[in-house]
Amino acid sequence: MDNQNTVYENPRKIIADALVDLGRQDERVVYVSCDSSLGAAGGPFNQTFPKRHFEFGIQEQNAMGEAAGLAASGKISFIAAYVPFAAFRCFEQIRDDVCKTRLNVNIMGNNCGFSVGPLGPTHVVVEDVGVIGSVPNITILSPADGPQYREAVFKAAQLDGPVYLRVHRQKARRIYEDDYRLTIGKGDLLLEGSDVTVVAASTMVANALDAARMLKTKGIGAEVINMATLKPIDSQLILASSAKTKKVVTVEEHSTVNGLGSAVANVLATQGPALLKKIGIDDHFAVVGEWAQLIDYYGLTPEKIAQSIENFLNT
């Protein structure tokens, strides 16, 4: 629910600025780009540190191998490409070159979810968390707003091991203040409630907050958690909240198979019983369209999220 003080920020610009600041702090930072990634987030880095930028065009597999090689030689590698090419085309290199060796390679998957829906079915990607999450040793981050994106870049560089950072094209509504600090592996409790726990990530955090405020007008107290770290997931926060509410809803711009919902389900199934509803894209290939159209089509608007939660509570 916007007001005159609502701030929206471009995640790619936030990341571009963060990479330059990080590069100034640490000369080990290098940037590997694959064709369109230079314009998406790497342009300022290239202008500031041209000798630390490596462009590979549409050779994503070679680029991933180079990022791994740079990391093996002591560099802190950031590599960017569209999600389908970063996550799927390079899966072998991610698995064998990056993750088995626990290298400090930070993979920026640009335009996740429905970011670039009009570009066609190859670019509507709602399976990447399941694919990348199946590989050991990798951390998956899916930030919700500008300060969280910036923190994700710095914390990824500090982490001793590979990171997959999901970058959305949609402008992100500001949730946190400038002094926000991200702790990898920990979720953030944004709103307290006693009737239902709502766990969301990326673009769906703002929508979940709006849905919770709608539910409040009906006397329903929704507890909202921003789960920016999808792997490893914050089991303790999920268990603490679900023990209170007994009902959990996950909201994601991703498949409900092997995404946020499945990660939460694993926690609840093995450590703490609670009823669970997953809101997202069911087990099929997503349709093509503009971002707002697809969000509405799959029931991910605040209004439809609120209605789904209300229906769930009444069952």
Given for the second form:
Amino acid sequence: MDNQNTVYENPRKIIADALVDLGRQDERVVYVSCDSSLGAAGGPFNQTFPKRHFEFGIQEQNAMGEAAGLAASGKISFIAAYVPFAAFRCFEQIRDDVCKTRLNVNIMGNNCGFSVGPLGPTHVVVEDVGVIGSVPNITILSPADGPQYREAVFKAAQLDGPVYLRVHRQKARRIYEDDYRLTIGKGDLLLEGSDVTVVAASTMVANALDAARMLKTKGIGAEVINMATLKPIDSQLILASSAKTKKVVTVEEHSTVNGLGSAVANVLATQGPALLKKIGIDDHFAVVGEWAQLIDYYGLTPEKIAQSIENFLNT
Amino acid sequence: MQRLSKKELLALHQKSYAMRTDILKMMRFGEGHIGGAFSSLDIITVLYNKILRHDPRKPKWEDRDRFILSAGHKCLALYAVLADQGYFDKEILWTYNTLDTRVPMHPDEKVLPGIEFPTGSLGHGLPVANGMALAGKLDQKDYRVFVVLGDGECAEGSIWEAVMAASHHKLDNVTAIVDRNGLQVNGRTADIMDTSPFEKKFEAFGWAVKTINGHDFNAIYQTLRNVPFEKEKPSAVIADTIKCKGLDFAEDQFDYHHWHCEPEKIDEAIVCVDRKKREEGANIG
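Moving from the form predicted alone, what structure would you give for the form predicted together with its partner chain?
Entire complex below, previous chain first.
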């Protein structure tokens, strides 16, 4: 819920600035682009450090292999492309050349979720977390706001291993202060409550917070967790919260198959008793539309999330 | 042009046949990609003995030349050469085909010194080699990157992406050697997916190209010691080879791409390889 102090930030701009600052701090950082050198968060880096920018045009399989070869030679590779091309087209290169080898390759999946809804099902991908998450050794980050995106860039570079960083096109509402520090593998408890645990990531964190405020007016205390690290999932935080609330709702702009909801389900099914409701996209290719239209269509607006949670608690 | 002396030629010849015998001994426990190993062995032998700047005591030496076996299934040859060079205890070879071995059927850099990069899925090696070459240029290092590709492997689109990118980025520190044995799992490469003509394709993609007999030690040596053939261009060496070279009853037959052998057949093969070694050795010089 916005007021006059509400700030929205463009994740790609945040990442672009972070990459330049990171590049100044560490000359090992290189940027690999697939005809994405101008827009997709890399432009300023490429202008600042042209020798450390490598362009590959429309050939993601080779680019991913080259990013691995650079990392195997001591570089810290950042590679960016639209989600389907960054995560799927070169999936085997990610698995064999990046993950098996555990190299410092940081894959930026641009325009995740419904970012580019009008482009249709070839470009709108809601399966990437499931696909990438199935591979050992890789960390998946899906930040919620500006400071968290910035931190994700720095922490990904520091981590001695591959990272898949989901980057949304939608401007992100500020949640954290400038001095926010991300710990990979740890979720953030944003709001305490005792009736239901709401676990969200990316764009859905702001919507979950708004939904929680709506629920509060009805006397329902929702505990909201921002799970920016989708893999490895913070099972400790999930278990601690669900032990209190006994009911968990996950909210994701992603398929409910093998996304955040499934990761939380895996924790609950093996370690803690709690009922779970997954809010997201059922197992199908999304319809075509603008981001706001799709968020509404799939029940991901604050109002619809609040209603779903209320219904869940009443069953 | 500098040639190998008769003594050097004989030494390489002896070595390559001793390693063929080692590879057969490894195969005693079951199966392996012997066809491609024997077709690429002479090339890899010359690389490690005469061309690469490397130190088996320091496999991670920053300034080493890099060698990537893109067609990872040919790794029996690489294992034999690395053991011969002293990268690891030769006893490890005899664990091939056993549980949790350090010499699996596709090479694993995490478990064996000297393996530059894990390969096995075809079409991955050249992109990675390019990345290493880019890093070398960026760091102003003079190491070179050599890659062995299979001719069947070159049906993979990612190879041609990398061929395009290597010349776009002017990677004259990259040399790709195509082990053109003409066969793949299910038959003749020309029948399954004709990857020819390599020379024209590489040239059209901006590479400097030479064709050699991939079992002629002098030709391999003279060609590889002269890379890059042209400044600012990557080098391609199209090496005509014989699948399963050195094992008469299996030469140029696709059934021996991957050989499920019986132990008694191995003894026969070792005798066969010994005979070939003597026959060829008598003609050297």
